[in-house]
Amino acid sequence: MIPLSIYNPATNALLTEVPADDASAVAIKAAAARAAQPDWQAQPLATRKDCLARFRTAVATEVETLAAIMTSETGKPITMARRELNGLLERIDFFLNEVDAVMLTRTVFDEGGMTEQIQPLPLGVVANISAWNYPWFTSGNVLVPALLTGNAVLFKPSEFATLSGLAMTRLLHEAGVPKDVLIAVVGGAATGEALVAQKIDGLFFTGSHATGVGLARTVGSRLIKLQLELGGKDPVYVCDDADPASAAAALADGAMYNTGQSCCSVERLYVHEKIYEAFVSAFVATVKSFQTGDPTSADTYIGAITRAPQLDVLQAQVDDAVAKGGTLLMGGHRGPGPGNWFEPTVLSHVDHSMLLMREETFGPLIGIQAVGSDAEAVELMNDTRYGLTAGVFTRDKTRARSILSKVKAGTVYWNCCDRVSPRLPWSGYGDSGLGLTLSTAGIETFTRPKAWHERQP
């Protein structure tokens, strides 16, 4: 096997180096899952309730452990993985609630001696390819509704997260989910092949758009479950009526948090006219406050850029936008190294001309752009590939429905912004993705109907 190599992106120091998984280890680990799922699927949902119950235990007994690992790996600030941590526990408590209605055999129709059911069963052995700005979450997010209905799972964390990708296996295997049931498969672009090659009943990405069309056009022909969380290009309008101030300090931590590597992160920012400029202003002196450096201190709230070839993106956004007219407002230039570091960015007087306002960001950079009614800023907010998250800042709730009811996104906000809550599907439009994550049709994403007709003797 040829070792991966783990680097610490605030340092570019190396962390350690783990076994990779070629195609014929991969062949292995799909064929012992594929042998474990009906032994566990035959498992009472009480005993593997009680596993993930466990595993939720061990994740909170953890958390300073794992958030460390989180951070070395991935240069997120300390408390930023600490409060992923915490949060993957209100998900955990959501589908242990609410899986049990979910795998409920119902019966819809019983007259005149014929009865029919719906029954609820695991798609089989699924395939997830996890991503590295949110290891925990967007693993959990899978792991957790896939084991609980009865799946066998074989897990690829980012090359990016694999430490931690490691330590969920490891807390799972001992929080009592057999180890050929759940299965770490370790290493980079042509082990994730690997991995889709094999037979599967489902797969599930969290990556970039260009990965996961790749990923369809390899699968589309095998029919199975796909479902494929992607980029985005969130926008988020500022009304006339917005204080702001208060406006400002939300979206500039909308934008600028994870060091603005989310996929729900804000990246477009609208601002009607008559309080564009107290706007901007209020926007830069926030994000001025937010301490850039060494993301295990407690202070820091910019941390590293996980892969380095992002660098390359943020500075090209950057020069094109200045190139077409856009005033930089502070940052715009790759911080010094060692490591890889971008400085927070902030730019006015933007337009949709500019890659800043077209192509997925993911750093610490963010156009401000002026409009003179809510009608253009609807259209903008639309004028986009993506279609994750979008927001509205005013302090009209009819209103704010009525502009967010026009625009096309899975997910909207009124007075906030990139946040995510289990009892609500995740999902896009366009090249958002496909599929679901979250809300009880999360966990019956990894279910399949079977349709009982029976009909008394």
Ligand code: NAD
Second form
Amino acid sequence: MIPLSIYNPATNALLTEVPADDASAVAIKAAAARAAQPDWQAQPLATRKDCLARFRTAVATEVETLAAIMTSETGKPITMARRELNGLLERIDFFLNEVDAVMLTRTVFDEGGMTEQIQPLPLGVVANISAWNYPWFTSGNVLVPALLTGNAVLFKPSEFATLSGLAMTRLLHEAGVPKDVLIAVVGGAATGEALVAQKIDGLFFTGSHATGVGLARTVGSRLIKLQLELGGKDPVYVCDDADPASAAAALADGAMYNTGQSCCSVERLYVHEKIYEAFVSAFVATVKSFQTGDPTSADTYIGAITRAPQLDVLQAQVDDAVAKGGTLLMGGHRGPGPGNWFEPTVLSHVDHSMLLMREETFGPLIGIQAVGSDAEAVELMNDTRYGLTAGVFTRDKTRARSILSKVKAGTVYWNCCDRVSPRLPWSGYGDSGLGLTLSTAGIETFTRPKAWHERQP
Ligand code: NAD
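Complement to the form predicted on its own: the form predicted together with this ligand:
The next block holds the full complex; its first chain is the one shown before.
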């Protein structure tokens, strides 16, 4: 086994090394999961629910330790790490409350001695390849419903959130999930490739579009369940009747929360020209109030950039926008090292010729473009290959509904943004992905329906 080195992105200090799985180790783990899955499926649902309920209690008890681990390996501000863990509890509660109804065998026809039933069954052995930006949310959205519905899971956390993934695995095992029913697979891209080469019944991936498309090509001919939660370039339009100050405060948070490293971060702002100047100055004032620094400090709002190569992506987007006439209002450069830092950055007078308004940014960087009408805003919002979320700020609900019904996005927001609910499906149009998580449909997705036709003799 080759060691995987884990660094603190805020300091570049080596945190630890963990053994990574090579192809033969992955194959052994896949065989173990295959052997263990039928017994897990045969357990009463109540038994599986008890395990996940104990897991919930353990997460709640260990929030401080788990948050510290997450912050150390991702650079996420500690208050946001705590919030993610507490948010996971609400998601587990939702899954626990809804899974009985989803797993019920339903009689849909019963006449003249003929009965028809739909029986939800687990997929079997599924792989979860996960991202680092919300390691507990993205993995929890898969692991909790997959295990509840009777699947075995081969779980590869991101190489940038491995310690969180291993902590999650430990807590699930301590809660009673058998060791071979949930198996952590440790490593980076090569380990991921070895994992998808195994016989699996489903692949649930969260990560970049490029990786997701590559995985789709790899597994395409195997006709297994494939779910891809990919990137976004999420727009918000601020109408002329919105209050510029309160919209700016909400949207600065939506753009910069988690240091802008959220799939549903606000990444493009369109503001009606009538309130453009007022909005831009309120937005910059809010971002200037955000404290950048030590992610372990409770006062920190902007933390480190988790992956060092992203610094070049951010710098290239700023340089390209400035070269094409964008106005740099604040930031625009790397922060001082050691560690991966980028200044919170706001540009105005941007347009769609710029990378900043077209490519996923994934950092504390945003452009604000003026628009003259709702129709122009809709056209610009739809001028993207992504379609994860989109929002509108206006006092007028009818106007918001009219605009948002024309926008191609899996999730739409009126007077809010950067929000995920366990009760609602999380999905994207276009290059934002395939399939969904969350909601009751996000439990069903880990099952396949068996159709029973039974005639009485
Ligand atoms: P990434 O694609 O670099 O990595 C994701 C996972 O894929 C990691 O576990 C990585 O080790 C693995 N991987 C990489 N190459 C692989 C290969 N060839 N074969 C198999 N596995 C491979 O993405 P990331 O940087 O971890 O995550 C950031 C991206 O995730 C952003 O684009 C973000 O928008 C997206 N994201 C989407 C959602 C959503 O719900 N839509 C949620 C979180 C993050």
